[in-house]
Amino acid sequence: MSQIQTGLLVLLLTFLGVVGYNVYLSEITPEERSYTEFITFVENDEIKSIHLKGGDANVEDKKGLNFHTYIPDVSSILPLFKEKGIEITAEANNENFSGFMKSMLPILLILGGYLIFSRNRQGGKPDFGKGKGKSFSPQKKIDVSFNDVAGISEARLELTEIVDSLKNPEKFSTLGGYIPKGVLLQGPPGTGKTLLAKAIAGEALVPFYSIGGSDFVEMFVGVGASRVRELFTEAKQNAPCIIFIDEIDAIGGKRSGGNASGSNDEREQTLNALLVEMDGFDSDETVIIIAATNRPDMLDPALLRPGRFDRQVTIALPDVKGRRKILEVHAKKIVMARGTDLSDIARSIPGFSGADIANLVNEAALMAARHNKTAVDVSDFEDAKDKISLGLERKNVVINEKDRRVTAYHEAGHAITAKLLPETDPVHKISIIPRGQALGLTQQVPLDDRHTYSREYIINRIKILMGGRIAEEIVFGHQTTGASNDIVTATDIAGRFVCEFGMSAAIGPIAYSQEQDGFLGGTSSSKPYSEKTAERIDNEIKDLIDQCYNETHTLLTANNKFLHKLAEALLVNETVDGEEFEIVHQCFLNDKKIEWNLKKKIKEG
C-alpha cells in the first residue's frame, strides 16, 4: 500500500471514529427538559428519583423515562422533593475535568491519526522538523548538459573545473589544491542560473539535490535548521553530489545583530545551521554547494567568505552573440522557415535574458500557428517581440481620424529626429497601430550592444523623446497627453545626466546619486547636499531639457516636408519598417512622391 493510500485510510478511520463517538454521546445523553416542565412533573407527583450533580439533575419519572434538567437553586426545592417522597442521590461536581476530556477526545483522535500517518510516511519516526520528502530526494539522472546552455560561455568555462573535480578529484588533490566547496551564481532573473547548475550535475553524472531557499523557512523556530541538517546528512551519504539552493537570499540574508522582537529567529537559526554544515565536510566528502540569487548584496558576509562560497560567478545578460546562440538552441524545438536570419533577430532584442528569448521563440511559434503557417518566419518573431514588449495589437479599437493623424505626426517626429541626428540608433520600425497602452511606437535597434554611452548620445536621446510633442506643435499648433511618457523618460535621463553621470558643465563631475534599482538590488544612497545645490541641480535639468527642446524644434521645422511625407506613409500603411523609412527619406531628398506596390508597400518614387 502506498503512503498516500495509507494516509487516506488513516484519515478515514479517524473521521469514522469521531462520527461514532458523537453518535455514542447522543445515545447515552438523556433528553433535555425545561425547569418549568420539571416543576410541573414534581407537583403532579410524577417523579420517581433524582440524581444531582451540582445544579445538573438526571431525572427518572414513574413511567421509567429519563431526562435531564438544570436546577438553579437546589437547596430551596429540596423540601418539595421530601414532601413528594422522591428518592434523591447526589455526587460531587467534577464536570470541569470530564467535560474537558469529552471535548478534547475528537482532537486527540485527529492528532493521533496524524502522528500515525507521519510515522508511516517517515519510516516509523515522526518528526515535526523533518524536511519535505520530495525536496530531499536527489535527482540521479539529469538530462541537461553544457550543450543546452548557451550565451554564457565565460561562466560555463569557470564552472568546468567543478565538473572535472567531481569526475577526477585526484587531479587536484595530487597538486595540493582543493576543489571549491561552494559556488554562488548571481545575476538578473532569467539568465540561466538554475539551468547552469543542472548542467553541472548532468555533466558530472552525480546526484543533484534541488531546493528553494524558502523551503527551509517555517513559522516554528528550529524547523528550518533541522531541515538543513537533514539535507546535509543525506547528501553526505550520497557523496559525491551537488546541492543546489535557489533564491538563497530567503535564508542567507544579513543577520540583524540582535533583534528584540525575535521575528527573525527562525531565519537566523537556519542560516547558522547552514554555515556550520558548510564548514563540516570531511576531506573525503565531495559535496558541492551551488546557490543562486539576484540579490547578492543582501547575503550575510559569513556566507560569502572563502571556505564556504569560494567562487562567485556573475551571469550577465547575453550580448548579441550570446542571444544568437540561445536562439539557435530554442529554434531547434520549432519548425523554422528557410532563410530565417537569427542574427537580425538577436540584434533586435537587446536586454533580453535567456528566459525572455525562450518565451520569444514560443510566442513566435504561437503567432505562426495562429496564422495557419507551416513554418515560423521573421515576421512572426517581430510580432512576438512587439507583443512581449508592448502588448497585443488593439486592431478593433475605434480611433477617430483626428487622433490617427496626431499619432502619425507624433511617431514621425520621433523617427525623423532619430534619423537626422548623429550618434543615434537606427530606426527599425514605426507604427500607429495601438498596442497595450500606447497608440503608436517608434522602435530603434542598435547596431551593436552598448556598454557605455557618450554625452552626445544621451543628449540626442532626450531630443528624440521630445520629437513627438514638437511635431504635434508644428503641425497642429497644440499639445496632447500622448507625450506624457516621453516627458517622464526624458526627465529621468536628464536627472541622471546631471546627478549620476557628472556630464553637466555647470554642476561638474560630482555624483548626487538618485535612487536606482538593478539586479544587485536595493537603492543607491543619495548624497546629502544643500538647498542651494538642489536648486542648481533643478535649474540645470530644466536648462538641459529646454535646450534639447529648442534644438529639436528647429530641426523638425527645417524638415517639415519630410515630416508630412512620413506621416502620410503611416496613415496609408500604418506600419513602416526601416527599409521603407529609408525610401521615404530618399523621396524627400529627391523631391519625389511616394509610390506603393499592390501590397501597399513603399517603393521607389
Ligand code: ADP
The other form holds:
Amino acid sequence: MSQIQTGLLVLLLTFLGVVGYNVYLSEITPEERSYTEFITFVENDEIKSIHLKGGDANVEDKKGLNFHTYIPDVSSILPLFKEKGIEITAEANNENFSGFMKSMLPILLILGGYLIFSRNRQGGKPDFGKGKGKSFSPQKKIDVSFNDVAGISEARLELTEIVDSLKNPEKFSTLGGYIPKGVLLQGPPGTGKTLLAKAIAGEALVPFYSIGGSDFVEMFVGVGASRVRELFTEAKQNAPCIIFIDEIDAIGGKRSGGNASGSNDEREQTLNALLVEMDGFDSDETVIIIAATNRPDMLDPALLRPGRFDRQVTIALPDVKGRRKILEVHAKKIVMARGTDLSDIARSIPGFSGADIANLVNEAALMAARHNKTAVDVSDFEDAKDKISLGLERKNVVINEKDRRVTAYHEAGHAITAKLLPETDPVHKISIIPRGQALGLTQQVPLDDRHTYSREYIINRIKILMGGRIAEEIVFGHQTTGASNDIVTATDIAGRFVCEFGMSAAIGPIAYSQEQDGFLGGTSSSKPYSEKTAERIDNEIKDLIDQCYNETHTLLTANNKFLHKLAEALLVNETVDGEEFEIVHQCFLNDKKIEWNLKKKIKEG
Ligand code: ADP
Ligand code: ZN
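Could you output the structure for the form predicted in complex with adenosine-5'-diphosphate, given that the previous block was the form predicted alone?
Next comes the full complex, this chain leading.
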C-alpha cells in the first residue's frame, strides 16, 4: 500500500470512529433527567422498570419512554422501588472502565490506523530519502574534513566562514552579522560538491541531513511539500546543523508560471514549501542549507534571492594543480611505489573530475593487485587510465597480422601528423594493443590545461584525426572502417569551427545553432538560419575537411619513411611511449636503424 493510501485509511478510520461513536451514544444513551425529577416520577407511579449499573440508572416509564439518571445512594432508595412495584434489573458496576473505553474509542481507532500506517511504512525501504521513514535521521558524526577535499582553495575561504558561523553562532549574531542560510554549490558532476558539504558538517561538528532533490518529487501531490516542512522542523530542533539538498534543480527548476502540462504542480508546491521554510527562520536557528546543482541556469530565480541561496560557490573541474592535489589525497589510501611522480599523472588526465580521479586511483590499485605487485606505480596508472577511457586491454583476442599492420600504420599516421605539425599537444603514448572497441590508440597530453584553443590548434586537430585514415591509404592503397570514429570527431570539430567558433572566413564570426550539450548547456542563444545559409555552412565544413585532408596527405607522403619506422616499432613493441617516439623520430631524421635493447626498449642505432 502506498503512503498516501495508508494516510487516507487513517483518516477514514478516524472519521468512522468519531461518527460511529456519536451514533452509538445517541442510540443507547437516553435523555438525561435529574435525580429530583426521577424521584417525582417514582412517587407518581410513572416508572415501569429500572436497569441499574452502579449509580447509573436507565429508566423506562409506563409510556415506554427511556431516560437516564444518576442515583447517589442506591441502597437507601431500593425499598421505595420495591414499594412502587418497579422492576429492577442490575449489572456489575464496570462503568468506569467501559466509559473509559467508550471515550477512548476514536483514539483507539486512530491508534489502530496509525499502527497499520506505520507498519506499512516500515515495510517500505528504510531510505528516508524516498520519504518512507518518519525521521530524517541525520548523520551525527561526519569524518570528512576540508583536508579530504583537494583543489578547492578558492571556495575554501568562503566555506570556512560558514563553518565558523555554525561553530559560534553567537559571535556572528552579536556582531550584528548575518549568518548565511543557503549556499549553492554549482559545478559539473563529480567535482566534490557532496564531499564539500559533508566536510563543512565535519569541520563544524554538526549533524548533516542529506536528501536528494528528486526524492521530494517522486512522491504524491502534497507529500513533497510536507516532507520539506517535516525536514525543517526536525532540523531546527537539532540546530545548529546542515541540510544538504543534492540536485536541487529537481525541485528548484524554473516554475512554469501556468504552463500547459500541469504535472509540475507537485514540484512547484515542494519548491514553494522550501522557499517558505527558508524565509521563516529565526536568527537563533542556525540551520544552513547547502544545495548542489550542475544546472545553475535551470534554477528558479526565486531561490537565489537574498536570504535564500544567496551564497553561490562555483566548483569547476580541477586544473593540473588541483588534479595533483586530489591524486595526493586519494593516493594516501593506497600503497604507492616510491618516487612515483603524481604531477605527470595529473598532467595526463585533463578533464578528469575529482570523482574520475578517485576512480582512477582505485583502478590503478586493482591493476597492481592483478599483477601481484606490492606497490602501485606509474604503469598501473597508465593501464587504469586506458582502461577507463577505452576499456580493458584485450590481450587474448587474436588480431590477424593484416589488421595489426593496418592498425600500426593508422596509429603511426595520427602520431606523426601530431609530431610534425606545430601547435599540437605532445604525443604521450601510441599503442596497437586492442582495448574495448578500439584496435589501437594514440594519446596526446597537453603541457598545460588549455582554456582557449587557437585556430591553428583546431585545424591541426582535424588533420591529426585524418592522419590515421590517410596513412592507411598511402601504405595499403585502400580504406578501412577503422577510421570511422576519427571521421565523426573530425566532422564535429569542423562543424564547431564554422558555426560556433566563427572561424571560417566565408561565414564569419556568427554563431549558428548546432546541437549543444554539457555543463551550462541548455538553451542555445545562437541564430537560426535559412536553407541558403545551411548550404553555405555545409560547403564551408566540407572545404575545411578537404583542405585538411589534402594537406595531411601531402605531409605524410613526404614523410612516409617516418611512417614505416614508427609502424615497425609498434609492430615489434606494441606500445611506444613519448620518449621512445622521440627516439624513432631521431632515427628517421638521422636515417638510422632502430635498435632494441633486451627489454625491448627502443634505442637509436
Ligand atoms: P558531486 O557531488 O560534485 O557530484 P561528489 O562529492 O559526490 O561529487 O564526489 C564523488 C567522489 O569523488 C568523492 O567522494 C571523492 O572521493 C571524489 N572527489 C571529488 N572531488 C574531490 C576533491 N576535490 N578532492 C578529493 N576527492 C574528490
Ligand atoms: Zn584513428
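Residue numbers count along the first chain shown, from 1. Rigid core: the largest C-alpha set superposing within 1.5 Å between the two forms. What you see is a predicted model, and the numbers here were worked out from it, not measured in a lab.
Q: Once the core is aligned, please say if the CA of Thr481 is shifted by at least 2 angstroms between the two forms.
A: No, its C-alpha moves less than 2 Å.
Q: Quick one: once the rigid core is lined up, does Asn372 have its C-alpha move by 2 Å or more between the two forms?
A: No, because once the rigid core is superposed, the C-alpha of Asn372 moves less than 2 Å between the two forms.
Q: Core-aligned, is the CA shift for Val59 between the two forms 2 angstroms or more?
A: Moves: yes, 2 Å or greater.
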